[in-house]
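Coming up is one lone chain in C-alpha cells, specifically the form predicted alone.
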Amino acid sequence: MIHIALPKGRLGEKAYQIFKSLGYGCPEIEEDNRKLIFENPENDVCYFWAKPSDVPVYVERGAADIGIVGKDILLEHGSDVYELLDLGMGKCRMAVAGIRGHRPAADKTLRVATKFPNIARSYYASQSREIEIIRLNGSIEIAPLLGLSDVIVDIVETGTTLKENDLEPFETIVPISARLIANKASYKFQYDAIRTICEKIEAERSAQT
C-alpha cells in the first residue's frame, strides 16, 4: 500500500483529484467525516491530510511514501527527499519586492523581511550581498512601508497585493509550483508502484497538452 501525504487546502484537493482520475481513488476521503487517515485496500492507497509545511517531514521520515508539496517549502526546509515530478499546479514565484521606484543602496546591509529566511540567505549569498533577516509570519508587505525592512522576499502570484500597497517586484528568485516527492527508501523498495504513478501522471498531462 502506498501512503500519500496531501497538503490541506485547494492544492491538496486538486492533487487528490489527479490521483482519483488515475485509478487511485478513495471514496472515504470525500465523505463528511473527521477521520485523519483514509485507506482503500482495493487501490492499494492510503491518504492523509497534513499542513503543507509538514508534508516533506512525513515523507522524509517515512510516514508517507510520496507527497505533494510546493517548491518553496522544499527549498526552505532543505528536505532530504526525491523530487519526482513538477505537477504544474499552484504556479507562482519567489521574488524580491520593495517600494515602487525605490531601490535600496547597494553599499549598505540590506534589511530583508521574509517568511523564508533560508531561501533569502541562499539567494543573497550567491550575490555576496550582506543582509539582515527580519523573520515575520504575517502580511510582510507592510514591513518596507513602515520602514522595518528595505525589501521583502515572498511568494508572488498575481502581484495585486503588491500593487495595492505601492510595492513592486524587483527580482524573481525561483519559479514555484507543486512537486511530487518520495521517501528515498520507499522509492527503492516500492519503485515499481511509485514509478507507475509517475508515468500515469505524465501520460495524463501529455494527453491534456
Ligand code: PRP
Contents of the next structure:
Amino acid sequence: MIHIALPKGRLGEKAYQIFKSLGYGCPEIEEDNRKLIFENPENDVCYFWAKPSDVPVYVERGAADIGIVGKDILLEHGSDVYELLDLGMGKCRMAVAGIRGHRPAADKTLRVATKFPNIARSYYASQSREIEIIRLNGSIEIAPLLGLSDVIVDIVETGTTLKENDLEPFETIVPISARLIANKASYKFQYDAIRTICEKIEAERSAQT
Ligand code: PRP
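Could you switch over to the form predicted together with the ligand, since the one displayed so far is the form predicted alone?
To see the whole picture, the full complex is given below, headed by that same chain.
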C-alpha cells in the first residue's frame, strides 16, 4: 500500500482529483467528515491530510511514501526527499516586494519580513546583501506598511494582495509550483508502484497539452 501525504486545502484537493482520475480513488475521502486518514485497500492507497508545511516531514521520515508539496516549502525546509515531478499546478512565485515606488537604499542593512527565512537568507547571500530577517507567520504584507520591515519575501500568485495594499513586487526570487516528492527508501522498495504513479501522471499531463 502506498501512503500519500496531501496538503490540506485547494492544492491537496486538486492533487487528489488527479490521483482519482488515474485509478487511485478512495471514496471515503470525498465524504463530508473530519477524518484525516483514508484507506482504500482495493487500490492499494492510503491518503492523509497534513498541514502543507508538514508534508515533507512525513515524507522524509517515511510516514508517507509520497506527497504533494509546494516548491516554496521544499526550498525552505531543504528536505532530504526525491523530487519526482513538477505537477504544473499551484503556480506562483517567490518575490521581494515593498511599498510602491519606495525602493530601499542599497547601502543600509535591509529589514526583510518573511515566513521563508532560509529562502530569503540564501537569496540575499547570493547578492552579498546584508539583511536582518524578521520572521512572521502570515499577513506578511502589513510589515512594510507599519514600518516593521523595508521589504517582504513572500508568495505572489495573482498579485492582488500586493496591489490592494499599495505594495509592488521588486524582484522574483524563484518560480513555484506543486511537486510530487518521495521518501528515499520507499522509492527504492516500492519502486514499481511509485514509478507507475509518476508515469500515469506524466501521460495524463502530456495528453492534456
Ligand atoms: C499568500 C501569500 C500572499 C498571498 C498572495 O497568503 O502569503 O499573502 O497568498 O496571493 P495573491 O498574489 O494572489 O494575492 P496566504 O493566503 O497563504 O496567507 P498568509 O497571509 O497566511 O501567508
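Here, rigid core means the biggest group of C-alpha atoms that superpose within 1.5 Å across both forms. Positions refer to the first chain, counted from 1. Remember, it's a predicted structure, so these values are computed and weren't measured experimentally.
- Once you line up the core between these two forms, the Cα of R61 stays within less than 2 Å of where it was.
- For K35, the Cα coordinates differ by 2 angstroms or more between these two forms after the core has been superposed.
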